[in-house]
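For reference, the chain that follows is the form predicted on its own, supplied as structure tokens.
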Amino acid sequence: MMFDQAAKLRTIAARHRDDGGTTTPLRIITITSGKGGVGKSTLSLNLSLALAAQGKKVLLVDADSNLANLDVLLGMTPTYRLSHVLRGEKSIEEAAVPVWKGMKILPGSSGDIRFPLIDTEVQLKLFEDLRALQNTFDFILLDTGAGLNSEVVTSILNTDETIVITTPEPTAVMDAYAVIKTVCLESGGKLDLKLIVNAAWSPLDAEETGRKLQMVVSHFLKTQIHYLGFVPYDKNVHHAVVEQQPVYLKFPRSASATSIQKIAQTLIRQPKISYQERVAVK
């Protein structure tokens, strides 16, 4: 295994998944890729605002351990920051900086040498802290960093659901690939995994890298990644993150914009599936 503590995760994993059977409204999502540059957090941003435009209370939270840049996307100087909460030193309601109408976020940290050493204990510490937010919130995303490390399969493995972001260039599939079959490992197979393409040429060019990957993952992993769709190539991205402001908000009849919405639609028409049922089907 590639992670020493890949058993204790499962267990742990599987134990703050199950809700005993109660509802919840809320619902934690990570949000991760292979590699960078496939505009994951800037994706985050907007598909946040696009949850809360449909009335959804949500907290972004920038989980990137010391390259956190959301803030930095927004034009913002947070007071404090997830490394703040790390350390005892803030709640995460008191970290929280609002952003827009019914949307938070909880700023990430990047150059703080004092950040604290993220281990499995602080980060289960972390997503005990935001499910108890189960009353305040109806999504929690938490925007990783790219790549694959030992913090990303945690994240993972203790939250709800993973939307794994990729581009149609074979590298980023395939980096989205080596994510998907190290958490599948880790979690035998009981995860729920999907997929959105980003900045993609064409529909059809989306649709084609979407189908591939849920073949290769179905086929060598025995297991399913759902297609929520996809966001076109659009140069209002571009400037919008030049200007530091959410496409969603700064060109709101984008395409971009429009396919963020359209995603943030089906996401909010999907039932959350508890750890018990997923583990049922298998």
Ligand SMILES: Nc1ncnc2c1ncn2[C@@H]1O[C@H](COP(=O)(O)OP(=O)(O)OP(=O)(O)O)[C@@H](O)[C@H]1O
Given for the second form:
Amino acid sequence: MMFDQAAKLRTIAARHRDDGGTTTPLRIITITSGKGGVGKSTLSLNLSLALAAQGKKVLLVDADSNLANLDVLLGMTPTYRLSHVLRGEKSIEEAAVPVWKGMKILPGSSGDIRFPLIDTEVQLKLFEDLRALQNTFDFILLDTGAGLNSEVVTSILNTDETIVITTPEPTAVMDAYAVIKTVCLESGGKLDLKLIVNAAWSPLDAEETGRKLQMVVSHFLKTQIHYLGFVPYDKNVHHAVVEQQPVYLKFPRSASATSIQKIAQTLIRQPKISYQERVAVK
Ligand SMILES: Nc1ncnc2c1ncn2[C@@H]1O[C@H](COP(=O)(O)OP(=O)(O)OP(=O)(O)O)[C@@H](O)[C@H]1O
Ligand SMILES: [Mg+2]
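Mind giving me the form predicted together with the ligand, seeing as the form predicted on its own was just shown?
Shown next: the complete complex, the earlier chain at its head.
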């Protein structure tokens, strides 16, 4: 698979180097997995809420152009969606919907045949617009679709950090590794990668999965992926989906909600490698 991103990435980087060298506090994070159905949408939604609970201003973007469904998880019917923004009909702030505390969502556009995210130029313009919100948000999380496609790769290469989600199943771990390998090769290894193990049966199960993936990434790709923590398999996640409410709000004392809270705190504590440093033009 060929990705023609490097030149565009450098163009954007050069533009952002004009800010006098100051590092923006805004952290734009791509949530990805490789394998589908491992919990990207569940974790990006509940992690956004957990960050908001810590006083952070958060925008969650449903960037899954294939099957966006965060609005369904929230039981809402939005007026405007990401497609309106991409077509230039609405600004991000006009389309974003407040959810809870300082958290807003930019709903996705599942089934909209005029949805143009697949166009790289349009996608890069979206990242520029998101970066311009540096005084409005502390975190912007992008929930992406499953699979290794140019849309996901472009998102990873043009955001500050990447959170890779995997379950302990070997198939999910292999697909996560495939994504990490591709984006490492595309970026020259300059990515800020983080890992969450979801739906683990025990802390040991999760930690072993994390350790194995860290080992292969470090051995074969000569780069690091930081283990942010794990979320146990929890039937409350399913109950919350049925009620169309996030588990973090519906069952705040559940095992999944408390572990997501811990992950949010770890994420806040993590210093980020500045975007400027990461994509510095050689
Ligand atoms: N920690 C968990 N415990 C139990 N069930 C979970 C957990 N996390 C997610 N699930 C369930 O797994 C299924 C898939 O979750 P989700 O939709 O978040 O995955 P996804 O990676 O976004 O999928 P897709 O690739 O289709 O976008 C859902 O039914 C969800 O309720
Ligand atoms: Mg999803």
